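Taking the form predicted together with nicotinamide-adenine-dinucleotide, here's one chain by itself in structure tokens.
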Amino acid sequence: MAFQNVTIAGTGVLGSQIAYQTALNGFNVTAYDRNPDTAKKRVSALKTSYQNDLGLSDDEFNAGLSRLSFTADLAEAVKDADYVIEALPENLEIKEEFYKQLSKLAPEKTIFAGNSSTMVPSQLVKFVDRPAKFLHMHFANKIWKCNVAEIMGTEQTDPAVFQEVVDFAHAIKMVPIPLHKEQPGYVLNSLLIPFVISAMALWVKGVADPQTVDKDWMISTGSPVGPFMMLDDVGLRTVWNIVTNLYESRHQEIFKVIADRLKEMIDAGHEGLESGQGFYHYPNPEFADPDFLKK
């Protein structure tokens, strides 16, 4: 493996997971964040999930932690980095400023990857000094079990760099998903967003209620989840944001109708799984009834 020293820039929800998963698999990891104390707490808080889902012992979890260091100093964080993964907030100005600084501070050997969910690499490559060594490596939340890494470059990305990142994905126990062309939403969101929008269109048009839509999907396809179960899991505030952005970019009335209905639910405190109610009631949702798919 060509990489030894990996820096994760921005260790919030996703960055903390990437940092720990990388350290657990034997790499020296530097976590760069403007708030390193919070970052440290966030990584430590992953212990329960790693123990419950992967069966790690205390010693195994601590061995991962021992390969991780935290800093708010970017120059220090990247001085010997082979690979930097950026997981800063989804904000173009913050990312622009970061990549310009990083280009000045990182050694020539360093490969840069972004983890943005909604931007494509050609939007960010203009801020780096090494387009051949820049691409996106996009992870899913809960990376220790939802372990895919969507890898997408620009036309300028060196194929050898792309391959090194594919090898790195294997080394940290991800399943690499190489994309041969730039695509907003990568593979998963290219499939998922039209799917959940179609489900919500059936609901707001009054064709069928959410539980009926989920039942049809689950019984017909054998899938263990329906679209409205997924939406509750994601949280309706995030879903509202996505639908509102679609309305602003495409001006189709159906997006506005869906956004308004979601807003009514959010205003009533029904924000999905986390708030105890969304399309279903928690902690004992209707779909947990053994007869849910039988009637």
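Next up, the form predicted alone in place of the form predicted together with nicotinamide-adenine-dinucleotide?
Just this one chain is shown here; partners and other molecules are left out.
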């Protein structure tokens, strides 16, 4: 494996998972975040999930933590990085500023990857100084068990770089999903985003409340989760960014209506699972009631 030192830029819901999953599998990981203390807490909070789902002992979980360091200094974070995965908010201006800074600070050897859910590599490659070493690597939430890594480059991406990233995906126990051409939303979100948008449209139009939508979906399909449970898990701030980008690119009024309703929830501190309230209340969500699907 060519990579040894990996930097994760941004430790939100997914960035924290990528950082820990990478460290757990033997890489030296630096997590770059403007608030390192919050980043540490977010990564440490993964312990219960890793122990419940993968059966990790305390010692095994702590071994992963021991390979992780945290910093708010980007120069320090990337000074010896072989690979940088950017997991910052879905905002083009934030990403542009970051990649321009990163290009100045990172060693020549460093490969850059974006984890954007809605933007394609050709939108961001113009901000980097090494287009041959730039691509996207996109993960699903709960990567320790939903372990796919969608890999998508541009026409300028060096095939050898693409293969290095495929090898890295294997090394951190992901199943690599190579895409042969650019596709907004990759495979996963090309299927998932229209689904959750349809669910939220039912909500904002007053057709049905979130719990009713989830119940209908779960009972009708046998799925263990509904769309609003998924949204709480991802985090409503991330969802708001995605929907706002859709409105800016497509100018469909329904996206603005959904974004405005989500913003009301976010402003009230109801950002989903991590904040304790979103469409459900945590740590004892309504869907945990054994009779949830019977009422």
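In this text, rigid core is short for the largest set of C-alphas that superpose within 1.5 Å between two forms. Numbering follows the first chain given and starts at 1. The shown structure was predicted, so the numbers you read here are calculated from the model rather than taken from an experiment.
Asks: Between the rigid parts turning between the two forms, which of 40, 187, 105, 218 is at the hinge point?
Replies: Checking the domain motion between the two forms, the hinge sits at 187.
Asks: Report the rigid-body rotation angle of the smaller part versus the larger between the two forms, as an integer number of degrees.
Replies: Turning angle of the smaller rigid part: 26 degrees.
Asks: Superpose the two forms on the rigid core, then give the C-alpha shift of residue 240 between the two forms in Å.
Replies: Looking at the C-alpha of residue 240 between the two forms, the offset is 8.5 Å.
Asks: Could you tell me how many Å the Cα atom of residue 230 shifts between the two forms when the rigid core is held superposed?
Replies: Its C-alpha position differs by 6.5 Å.
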